[in-house]
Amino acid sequence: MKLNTVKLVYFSPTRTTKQILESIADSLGAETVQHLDLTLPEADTSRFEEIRDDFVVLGAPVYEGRVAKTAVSRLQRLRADKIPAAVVVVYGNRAFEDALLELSDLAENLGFIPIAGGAFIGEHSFATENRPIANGRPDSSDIAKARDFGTKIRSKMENLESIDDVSRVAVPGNIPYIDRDRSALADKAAKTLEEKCTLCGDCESLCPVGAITVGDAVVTDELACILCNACVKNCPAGARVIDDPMINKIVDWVSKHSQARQEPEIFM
């Protein structure tokens, strides 16, 4: 089966997942690569046609060992009809735990056939210069491995005569998935340093859940915030920060215990 059209479907607040999927697509050999970006709030209300592309790559970040909840809710709005797909999760050098299996199960429930899976590493959303966690990743080695993954997918697809020959790939994970109780973080959110803020509005336009409003001041809906840190990573003035004692303690621990370099894992 030759790939004519590939669709990249992703939720990617800090753009690392998008970067990995684009690198995979570089080696798929498709004539057309399309994007379906589910990152911003309009993905909650947009009308999506049934996906009928030759091949789809689904990507999402890992939060607490699971697929980000916002990604799950938006992916659940999609439908496909026996479309082969690769499922890809991106995590911050700690562990991807049950996220890849969760994404693979979700893809199958939506009508995709996951024929390949990958877990890649991106800079942790809470990483800073003083608390490094996979800073600067994906790096050139990660990108090369993502392209090699794309080459392997292309070879697998070209060796199939028809969609009836496609079978689901086995990926690691546990059932039931790891429990994630975020109640202790329910009212945590990035804050604005008013002395640095220029009211440029970038944080508002980048927020995946519409939790930020910029007028005469920056107002953040703390209960809506998903702690993706897109606003922190992309504020041109460095005015958005996470400075909460509980989160600082967690990030200190993760930084201390996640320095050993993790490498991408692929499953064919």
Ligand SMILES: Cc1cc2nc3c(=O)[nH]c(=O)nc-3n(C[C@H](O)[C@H](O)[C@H](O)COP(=O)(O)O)c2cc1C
The other form holds:
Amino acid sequence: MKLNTVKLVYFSPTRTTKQILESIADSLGAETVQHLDLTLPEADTSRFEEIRDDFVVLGAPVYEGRVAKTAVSRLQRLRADKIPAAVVVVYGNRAFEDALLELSDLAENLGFIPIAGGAFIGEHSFATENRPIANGRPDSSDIAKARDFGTKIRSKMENLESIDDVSRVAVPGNIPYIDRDRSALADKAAKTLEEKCTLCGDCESLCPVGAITVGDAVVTDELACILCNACVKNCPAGARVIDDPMINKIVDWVSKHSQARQEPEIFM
Ligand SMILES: Cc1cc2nc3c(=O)[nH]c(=O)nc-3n(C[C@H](O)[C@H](O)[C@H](O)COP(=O)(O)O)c2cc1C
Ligand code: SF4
Ligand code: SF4
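After the form predicted alone, can we look at the form predicted together with the named molecule?
Expanding to the full complex; the earlier chain stays at the top.
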């Protein structure tokens, strides 16, 4: 089967997942590659047609060992009928735990056939210069591995006579998935350093959950914030921060214990 049309479907607040999916697509040999970006709040209400492309790459970041919750609820709005897919999670060099299995199960429930899986590494959302965790990743080696993954998917698909010949890929993970419902992060949020803020509005337009309103001041809906760090990493004035004693403690621990370089893993 040749892949003429490919769709990249992703939730990617700090864009590392998007980067990995684009690199995979570079090697799929498709005539057209379309993006279905589920990162902004419109993805909660837009009407999605049934997906009919030859191949789909579904990607999401790992939050607390699982697929980011916002990604799950947006992906659940998609429908397909036996469309072959690759499932890809991107994590911040700590661990991906049950996220890849969760994404693979979700894909199958939506009508995709997950024929390949990958866990890649991206700069940790909470990383800073002073508290690095996988800073600068994906780097050139990660990109090369993502392209190689694309090549392997392409040859697997080219060797198939019909989609009925393919079976679901096995990926690691446990059932039940790791529990995050009692997360200590639930009531935490990013905030604004008013003395630095220029009220430019950038953070309002890039917040994935519409938690920020910029008027005479920046107002954050603390219960809505998912701590994705998109506003923190993209504020041109450096005026958005996540500065909470408990989060600082967790991130210090992650930074200390996640310095050994993890490498991408693929499952075919
Ligand atoms: C709330 C939250 C929880 C996270 N949990 C994990 C985790 O369990 N393991 C890990 O290695 N990285 C974790 N990360 C880091 C992200 O998975 C990583 O930075 C990823 O590259 C972000 O993807 P994006 O750039 O597409 O938004 C977490 C990030 C956030 C914001
Ligand atoms: S992006 Fe930064 S400077 Fe612009 S409104 Fe938001 S907090 Fe203020
Ligand atoms: S306010 Fe929260 S959810 Fe919105 S961009 Fe900032 S960290 Fe992400």
